[in-house]
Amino acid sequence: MKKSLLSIAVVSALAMGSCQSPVPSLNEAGIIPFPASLEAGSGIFTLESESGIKVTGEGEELEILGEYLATKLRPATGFVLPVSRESGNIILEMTSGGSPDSYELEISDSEVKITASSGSGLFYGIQTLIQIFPVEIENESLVDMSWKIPQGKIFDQPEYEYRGSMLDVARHFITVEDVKHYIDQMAGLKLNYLHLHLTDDQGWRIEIKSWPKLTEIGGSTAVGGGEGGFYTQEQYKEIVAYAAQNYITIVPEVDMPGHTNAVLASYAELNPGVNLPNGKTDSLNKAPLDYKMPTTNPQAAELYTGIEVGFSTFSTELELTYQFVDDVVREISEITPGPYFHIGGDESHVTEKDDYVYFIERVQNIVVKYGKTNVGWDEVATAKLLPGSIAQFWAVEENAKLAKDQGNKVLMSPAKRAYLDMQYDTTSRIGQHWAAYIELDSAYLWNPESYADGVGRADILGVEAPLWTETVTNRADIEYLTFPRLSAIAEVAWTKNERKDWESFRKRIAQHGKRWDINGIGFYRSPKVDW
C-alpha cells in the first residue's frame, strides 16, 4: 500500500512538473529595448522565499534602488526580499568607470548581479531583469508559481544620449496622476526625457506667479471647449521630482511666438492685433481658418478651442513681450533642474520672417541667461542658433541640416515615424493622419542617422516620440495611441541599428502585451503581431 501511494505521488509530481512552462532561453526573453550584447547560458536561477537583495558600493542611492527592485518583485512572489549590505543573492553593485547609462547583468544558478557606475545604469539593469522574469511578475497580488529565469550575461548601453517622449498637456490637460502613470511606462523602456508641451493656442497649463491670468483665463478651456486645467508650481515640482526618481528629466516647453492665443486671451496688452484673413488655410491640416484675432488694441483675443494652427503671434517689436518671456522663463527655470528649455518656434505662419528671426535670437539669450540650453522645433534653425542649442526635427529636413551646418545637434522626431498621435490606419478610433498612418512596423523600421539628408550620427542628440492631444482626452486615449509604438521608438533610441530586428521585435512585443494586459493598459493590438 505504501509503495502504491509513493508511486502515485511520484507520478503526480512528474505530471505537475510537465505542466509548468519551460524557462525560455535568455535569447527568447522579451527584453525591450534589445541589449547591446547578450550571451545566453544553459541553466536557470530560481528566486525563492529566502532570497534577498544585496547592495554594494558607495551612495545612499543604492538602498533606494534596492527597495525599488524589491517593490517590483514582492507583490506577485509574496517574498520578503530584504534589502541589505550584508547578504542577498540579487546583487546591485556600484562601481567606478564605464559610461553613465551602461550596465552589466549576469545570471548564474546561485545569484543575479547587476553592475554599473551610476544609479541610472543600475536602474536600467533592473528594468531588464524585471523583463526577464515571467510576465506574471507584473501582478499586484500573489501568484502561486516557480520564479525561474534563464542564465546568461548582458552588457548594455544606449546608442543615443537623449531618449524621450513628449506629452502635449495644452490641447487637453493631463492630470498629475496620469503624467506619473506615463512616466512609469517610460521608465520601463529606459527612456530618460519627458518633454511637456505646456502652452498652446488652446491652453496655458503652468502657474506663472508674476502673470496670474495665464492660468485663470488661458488655462480655463481645451480643444472642443471642454474643461481646462493647469499645474500649480508645487504640482509641477511634484512631477519633476517623480520623474527624477525614475531617472527621467523634464523638458518644459513654452511655444512661441506662434501658438500663443491662450496668452493673448489672458493679457490684452500683449496682443499685437493681427487679423487673420478669411479663407486662409493651414499648411499642414488644409483646414479653413475662420478665426480672427482682434484688430484693435488693447483688446484681448477670444479663447480658442479649435485645432487649426498658425494664426496667432506675439508682437516681436513690443518690449513688454520680452519682459513677459523673461518672467516665464525665469519662473519655470527656477523649478526645473534639467538642462533644457524648449522655446517652441513652430508653425508661426503669420509672423513676418525677419520678425521671427529677431524674436528667436532674442529669446535664446533669455533662456541662456537663466542657465538653460535652448531647444526648438526645426524652424528655429532658420535663425542664428546659439552654440549648443538643439533643433528638434519634425518636418523639414533642410531645417535639420541648417542646424547641423551651424554646428548644433538635432533631436529626431520625424512626424511620419515618431508622432504617436497619428492614426495606425483608417480604422483607428482617434488620432490624425496629416503626416502618415503609422503602423507598428513603420514606427520601428527607420534609422535616425540616415533619415534626413545631410544629418548623420554625429549630428544627432537623440530621439523623441511626441504625443499631441487634439483627439486625446483621457488615460485610455493616451494608452491606445502610445502603446505599442512607444516601445518601438524606445528600441530605435537605445539599440544600435544593426542590432534591431523586426521579427525579433514582433515576438518580444507580444510578451509585453501580456504584461500590459496584467497592468490594465489598453494598448492597440496591431495586426502585425501575434498577441
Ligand code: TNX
Second form
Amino acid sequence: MKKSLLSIAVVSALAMGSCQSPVPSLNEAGIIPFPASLEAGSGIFTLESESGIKVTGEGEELEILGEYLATKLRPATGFVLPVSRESGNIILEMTSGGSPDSYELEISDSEVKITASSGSGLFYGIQTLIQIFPVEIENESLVDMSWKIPQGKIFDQPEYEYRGSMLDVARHFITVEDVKHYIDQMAGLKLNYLHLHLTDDQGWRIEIKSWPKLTEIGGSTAVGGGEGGFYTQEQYKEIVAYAAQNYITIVPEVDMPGHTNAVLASYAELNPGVNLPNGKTDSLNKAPLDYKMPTTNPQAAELYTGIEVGFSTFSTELELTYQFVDDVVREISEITPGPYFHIGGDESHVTEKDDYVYFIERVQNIVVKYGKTNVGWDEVATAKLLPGSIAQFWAVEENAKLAKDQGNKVLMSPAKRAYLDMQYDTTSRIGQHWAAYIELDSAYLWNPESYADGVGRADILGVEAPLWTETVTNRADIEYLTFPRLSAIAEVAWTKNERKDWESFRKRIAQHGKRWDINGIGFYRSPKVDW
Ligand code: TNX
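I have the form predicted on its own already, so could you send the form predicted together with the ligand?
Whole complex next, starting from this chain.
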C-alpha cells in the first residue's frame, strides 16, 4: 500500500516535471502592475539549490530585503538561499541617484540583478521578480519542479507617488491579523499607502487615552449590532510597523464633523442633540427626513448599528469640540510616523454650510500644529484649504476642481470605478451599488488624469481604492470584494495610461488567480477572465 502510494507520488512528480509548461517570455510573465519598460530576452535563468542572494551597497535594509526575498523563495523550492555580502547569483544592489521607488531588474543566464537607490525600489523589484517565477513559488511546502525564469530587462517606476487602499474598520471592525494579511496583498501590488477609516457613526476603533469612553462605549458595537472592537495604541503601532516593513505608510482617518455618532454616544457633553434617523430616511446617503436643527442636549446619543449616513454632527460652536479634536489628533499623530492625517469631512448633511466651513478650517490648523498634512474627502474643498492639503475625490467633480483651483492636490477615488464595496453585478453576494456596478474591466479602464473635468495630471497626487464595510464582516468578504479589482486599481496607479492594456491585463490577472488559489484567497472569478 505504502509502496504504491509512493510510486504514484514519484510518477506524478516526474509527470509534472516533464509536462512543466515552457518558460513564457518576460512579456507574458504575469507582472501586475505592468512595468514602465520591459525588454524580453531569449534565454532562461534557473534558480538552483546552490543559488544564493548577494546584497551590495550601503544600508542595513539590504540584509532585511535579502531575507525577505529568501523567505518568499525558500518554502516551495526547498533551497537554502543564503543571504550574504560575499556571494550569490541573485544580487540586490543599492546605488545612489535615481528616482525614488524606481528599480532595474536584469535577468541573464547566470544571474538576476535588482538595482535601486532606495529600499522601496529594491522591494518593488523583488515583488516583480516573485511574479516572474512560476506560480508554484507561492506554495508553503516543497514543489518538485525546476525553477526557470525568462531573461530580459525591466526598468520600472510608478506613475503616481500615492498608490493606496482604504479599509473601513469602523462599520465592521477588522482585526490586526486581517489588516496585516491585507497589507501583505497590497505589498505585492506595489501599493504604498493604507488609509484606515478609524471612526464612523457605528464605531470608534482607536484607543484615545484622554477620552477612554470612545472605545469603551463607542467601540462596543458595529453595523448589525455585532460586538465591535478597537485597536489599542500598542496594536495600532504594531500595524504601523508591519506596514512600514512592507513599505506602506498608514494614513489614519477620524471622520468629522459628520459620521460622529459613536463619539456622541460616548460623551453626552459633545452631543448637540441631532437624533438618530429612526429608520425615517428613504435611502442610503440621504439625510434623515425629520432632521431638525441641533439644540443643546446633555443626553448621549444612542449607539447606532444601521447603515444610513449623514445624520450626525459635532457642535461646531462648542469649544469642547475643538479640545476633543485637539486631543484626538495629538494622540494619533504621536503614533503615526507618516505625513498625512485624514479628517474625513464627508456627508455632513446636518451641519450648516457655514458651520461646516468654519469647522474644517479650524481643524486643518490643529492637524498642522501636530506636524501632519491634512487629507479630507472632496467636500472639504468647499472650505479654504491650507496650502499642501489634499482633497480625496470620491463623488463631486466640482469639489475636486475647487481643490485644484486653490492649488491643492487631489487623491483620486471615484466611487464609480475605485470603490471596492460596489457590487460587481446584480448577482454579487455582498456589496452596495449606489454608485455603480463595477466589473473588473470597469475598475481597470479609466484614466485618473482625464476622469474629472478640470483636474489633470499635475493636480493628482495618486489613486486610492476604498473598501467600505457595511456589508463586509470577515476576511472572506474582504477578499471577495477586493480581488481582483485591487490589482486593476494598482495598475491604474502605477502604470502610465498609454502602457495599460486590457487584453494583456486579462491574461496576467489569470496567473494571479492561480497564486490566490494557492494562497487560499477567495477572489471573485470575474467572467471577463479565463481563470
Ligand atoms: C459613502 S465615500 C460614504 C461612506 C459609505 C460609502 C458606502 C464617503 C466619503 N462616504 O460613508 O460607507 O458611501 O459605499
